[in-house]
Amino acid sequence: MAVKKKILVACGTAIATSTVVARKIEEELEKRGISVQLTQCKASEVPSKAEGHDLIVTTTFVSGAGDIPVIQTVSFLTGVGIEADIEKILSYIGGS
């Protein structure tokens, strides 16, 4: 069994926005038969929470992610550009 890829989802306060984004990512990946482990945090927490994740998806600028790839997008909130962002996510986590 393949190890689940880990995605850290960050927004300004880690209350509502990251929840919406995380659920949409999970929904879109499940449609493709891909299961991931999602964790949410505030953008300011990224430096302390990034380790061990394969990818960071954020709605705002983040720093301190080290070598972990970061996708900054609002497509999961607006609905515009979701497919392109899912393709980016898949390219980082090894999905097809």
Given for the second form:
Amino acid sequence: MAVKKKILVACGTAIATSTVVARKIEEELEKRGISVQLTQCKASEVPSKAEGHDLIVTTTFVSGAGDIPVIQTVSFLTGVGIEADIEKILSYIGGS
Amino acid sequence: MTDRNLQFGDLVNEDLVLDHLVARDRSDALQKMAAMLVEKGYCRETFPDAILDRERIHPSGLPMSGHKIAIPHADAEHVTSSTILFARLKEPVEWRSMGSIDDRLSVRLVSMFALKEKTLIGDMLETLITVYQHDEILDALIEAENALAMFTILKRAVQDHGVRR
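Instead of the form predicted on its own shown above, give the structure for the form predicted together with its partner chain, please.
Shown next: the complete complex, the earlier chain at its head.
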């Protein structure tokens, strides 16, 4: 079994909107039979926590992500554009 | 397994749904709502400033597909007893959009989250976000006759669409 891909989910607080985003991503990927490891953090913690992750999904502007790809989106909160963002996530973590 | 509807019913009563809230702008709306939560004993005196500061750094407007909304919140340390305060503004005010601060939304529906317990924060926010992703519910809230009707719509929507884990 392949090693689970790691996604860092960031928002302003690390507990409010990122919780919702992480759960929605998990649900959407589960529907496609893909299991990932999700970690939450504050946007300001991205520089110190990014290392070792395959992707960062954030609701707010982040800097200091280095080489790790960043998807900034509120689609998982608004419901607008979720499919497109899931496709984008899959393109980075190598799902089909 | 917890009953989300019971949780919502425990947290929110009809006194926590405001209609015709008059606000000059976003800050005025936030200030009035936060002050009410302090006055009613749900939040500490530090809550209004925490809400305003958070909003400046991390805007809480959400560009839903239909009516736009705002979900202001602050850290748990400013809350003494968890609740959610809902308001329908008399006139829409301009709100900065989460994730895209240059975007300005026109917002009448504001849900102010004052939540203390970590699990509750995730559960209630996810439940209400899921509810708000249904355009027809936001339409109904905008068109509701009064605060009591809004409360009834919210309560039923949480029951029908709420997230159960």
